[in-house]
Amino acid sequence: MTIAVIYGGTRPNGNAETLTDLAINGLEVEKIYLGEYLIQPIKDGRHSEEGFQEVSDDYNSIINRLLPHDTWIFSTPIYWYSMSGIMKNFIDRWSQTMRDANYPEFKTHMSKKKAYVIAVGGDQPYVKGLPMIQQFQHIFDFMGMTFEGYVLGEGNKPGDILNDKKAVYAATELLRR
């Protein structure tokens, strides 16, 4: 089993990254920081004659790194009660990849993946973060991915997450599993 972590934060060493790092401590993982890449928003070509057009950005290089891994961990701050914008752009682009001749059977490959979500927010994330978790569940269901679990935590300023003992415990339990 190989693991990739997809970090959706834009602040280096942010709370979501810190909590995720507790969950993967000592494991060999491939870390991908979406904030270090240019990922253009999707231009929906599903219903046009031309279809989706080639996009000149870093998205395909990220997908190429991720596809060999069995388990994907999505790590995101909770921004406005959802995943970060860069994480959403990344997932939105899957629509294009499903129709890209360079990625035949993309959805079939994705259906063999296990997924986890680790997210941190500052405004009652144990309640207000649940719609985002449900959103991920729908995304994973659509792709046929197995949603193995999630960890939510509360933190606002850098390092705050370490004060959320419930989240720290949940992350270390995830590591143990």
Second form
4 protein chains.
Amino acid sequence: MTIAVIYGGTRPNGNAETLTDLAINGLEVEKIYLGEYLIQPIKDGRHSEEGFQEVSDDYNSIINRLLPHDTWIFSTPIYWYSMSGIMKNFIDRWSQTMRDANYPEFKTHMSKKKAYVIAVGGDQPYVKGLPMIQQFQHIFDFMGMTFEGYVLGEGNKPGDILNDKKAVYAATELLRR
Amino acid sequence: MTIAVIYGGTRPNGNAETLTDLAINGLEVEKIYLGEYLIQPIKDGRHSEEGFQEVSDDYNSIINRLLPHDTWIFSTPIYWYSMSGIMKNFIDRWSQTMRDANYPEFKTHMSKKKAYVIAVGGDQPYVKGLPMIQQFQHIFDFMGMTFEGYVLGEGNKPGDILNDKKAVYAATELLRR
Amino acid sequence: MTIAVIYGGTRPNGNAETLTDLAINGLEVEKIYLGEYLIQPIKDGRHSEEGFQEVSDDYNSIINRLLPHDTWIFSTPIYWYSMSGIMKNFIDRWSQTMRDANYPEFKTHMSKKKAYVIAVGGDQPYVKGLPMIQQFQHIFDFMGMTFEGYVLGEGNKPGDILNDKKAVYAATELLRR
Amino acid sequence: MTIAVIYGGTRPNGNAETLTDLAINGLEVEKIYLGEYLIQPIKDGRHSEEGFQEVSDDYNSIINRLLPHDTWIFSTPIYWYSMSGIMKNFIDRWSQTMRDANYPEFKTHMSKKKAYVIAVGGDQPYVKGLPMIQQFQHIFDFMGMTFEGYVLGEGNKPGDILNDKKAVYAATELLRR
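Given the form predicted on its own, state the structure of the form predicted together with a further copy of the same chain.
In what comes next, the whole complex appears, and the chain from above leads the way.
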């Protein structure tokens, strides 16, 4: 088992990152900070004559780094009750990779991944973050990935999350199960 | 009452747009196609010393066009069980506008808006699109906007949506209530 | 195709019943009004030594009437954001039937059923009724039933539902698809 | 602060009860086992001429025991992705109490309560139990109760829940926050 973390945050040392650090403490992990890269939104070419067009950005190189890992942790602040827009753009692009001749077995590879979600929000994340968890379930179901677990935490200012003892404990235990 | 439509689709004449056309048929409407603009992801500056930084993109000009309208229709394809990434990035940026001295009354203005959602997806949108509807409810609740109604429809190829008679009827009636 | 309707309402001519009448207009239908029967809550005997105990009530006779039909319509008022308690008690008892030697193929039979839900509520059912729809989806998924469609409607006083044009139309079309 | 627990389980020493014991360990608590009482389903009399009828069962005596307590813990097994039918029938009856001249301030009293939910299920409760949590939120919002927290746990056979370390920890901490 090797692990990759996909960070959707947009500030250094945000609460989702801090909480994720507790989950991966002591493990060797490939870290991808989406905010450091250019990821274009998808252009839906499924039904256009010319199909999907090659995109000049960092998306494919990120996918190439991720694919060798069998455990993917999605770590995101909860913005407006969902994952960050940059993480959403990243996932939207999977629709293109599924039709990319350079990734002929993309969905099959994905179906072997184990997925975790770690997310922190400031406005009642334990209730208002639940639709996001349901969406991740649908996403993982579609790809055949197994949704191994998630942690929701509450925090606004960097560091806040350490006061959410339930989230801290759950993160610490997340990968041990 | 004046109306603006915020399109989150990324292909011309997509199903969400077609369904929206039925809702606004015969009305004068300000149309914003997010896919035609550059909208940067938010950089969370809420708790950094320097705060939010000015961003050089089309976001503010879009907001300026939208604010005069009291009815906003969010029209989006359902990508991966949620709004498109470009629409999510657009909404994420509201967090910055709420702290932007150039928009001192942003939230107050927003609280007077009526909101509608029109969304089309290909994988059981009537059930798997529900978390997205719940998120829009949370978003509108936070801003104090009233969620006047929504239409979910099913379709993949452009034009499919016209076979979803329930959605077609609901779109036609949406603004009449 | 033969149809049964399971009514969870507790007053005559309630809004959910009225809306259901529009869906089944002109069709021959077996009608089960749960409120007219005694249905005991389940006693979970899955892991007790003596197992489930025979229950003296109307549940089995209702199941016997329902099983021949391949289309089941669950028609319920939305009480406290979910199906009525009597309908919930009815469904809870399925856990016993699944282990009842008199119904050796219960789950297999159920897996061939088509299911519909028609529900009417007074407090924003189009949004606050969505968790109930998700629960029905989980219920049907567990049993292998196909969830063919649902209609949510808004109403309080008997007859109110006829003013919800979207629901009226959707009910009228529900079984035609 | 005094505490009441409302148990919705139907077998002794079920997992939800075991998990709840960890939350209330060492505290004085009023315990109500709904399964030991007769609670009739509601008969909706809101719009009938004669109104709600007096019901001869244990519901009012339960309410009388609960009302003095300012913290209510709803402890339920997850049956079919929701609270048990007996708990649902109990909550359904609140609609009658809100119109009962003997409880003139029912909703006002309820609005001062703090509410917790502890629920255990066997089929992916961390995801498939989320609609139930959303329903409790809607219920508490309607009554003005504050939703202080919840614990979901996984288990089937009695005692299973003690292997769900995350749930055990969360239950232990639930009332300490």
